[in-house]
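Quick heads-up: it's one chain on its own, the form predicted alone, in structure tokens.
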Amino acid sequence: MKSFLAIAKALSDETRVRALLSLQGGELCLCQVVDLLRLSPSTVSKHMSVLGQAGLVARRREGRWIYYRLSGATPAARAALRWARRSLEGEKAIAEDARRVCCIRGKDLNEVANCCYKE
């Protein structure tokens, strides 16, 4: 029950779903997710933490960078990822995010971080 509720909570927020699906093309640094969502680093970090607690994303640290990737740590998490992908296939906002992620991936991480952390 606990795992189910954590997944339901994680998928109950549009921003978290956008962040989750932005990882479909592979790992992203926190600063890249911040750039995509146009939210503060602390807000994005909290959203990513909720996704992590649900077993939907995994994180790793490399120097000053924190990277996130899809996890699917449990059968329920894998099923939830498949369901989210299928359900939102063709959704305009998700398609726009995918386009933006392609551009963001092409930027130098230092450039992205400098832009995102100026507040």
The other form holds:
2 protein chains.
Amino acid sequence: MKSFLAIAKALSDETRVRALLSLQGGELCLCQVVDLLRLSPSTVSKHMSVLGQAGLVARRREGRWIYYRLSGATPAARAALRWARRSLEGEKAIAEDARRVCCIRGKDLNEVANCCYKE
Amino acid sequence: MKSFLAIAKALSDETRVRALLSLQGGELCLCQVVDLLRLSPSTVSKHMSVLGQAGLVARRREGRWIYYRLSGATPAARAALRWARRSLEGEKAIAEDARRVCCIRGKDLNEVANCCYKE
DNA sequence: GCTATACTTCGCCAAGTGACTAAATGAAAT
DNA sequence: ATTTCATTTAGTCACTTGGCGAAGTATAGC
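Structure of the form predicted in complex with a further copy of the same chain, given the form predicted alone:
The next block holds the full complex; its first chain is the one shown before.
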């Protein structure tokens, strides 16, 4: 029950849902997610941690850079990911995010990070 | 997005998940759900309202009695119900609830209501 | 070792939420 | 119309949560 609730809670916040679905096109670095969501790095870090605890995303470190990707760590998490992606498929905000993620991916990572930490 | 979040939020509380899945064996009257959950009627009423708003349950009135049943009002709600039921299939608490619901169904409705409102 | 940088954790605040009691509402019985 | 009864709504309280800035941690470069 605890893991089910952790997944449901992870998916009950719009910011986190947007962060999660922004990974559909492939993994992103934290600073890229920060750029997308336009929130503080600490807030985004916390949200990604919640998604990770729920088994919805996985992360890897490359030096100072932390990358997150979609990941269904458990059957419940996999099913929840399917649910979310199908349910929000035509959602305008998600489509807009996807468009912006493409731009962000085209930017130099250092530039993105510089922007998000120095304001 | 709003309806997706409403469903996810509805499913992020253990009490509400138990209330929802208690309906798997067929509709229940509010007082029966109260008896199962051992919470105040007002609390249960509010929880059922949240589930209804999310499109996960439907209700009908029969005089003073209000009955709730599982209902997937939207594709997202139906998929979420499937997710919840599958994910929590072997869950001990849910199985225990199902056992108790059988007992509660065998009790006279007036007796159940009397019990839950007078004490 | 020191400095710079990306990220994480801590502490704070305001808003949100689950549980309760009391009051209000709707339906049934008299 | 009044009373009884099942449920709903309103208000309160303690706890939780999303967002922030500051401090802490981990990594890279010199």
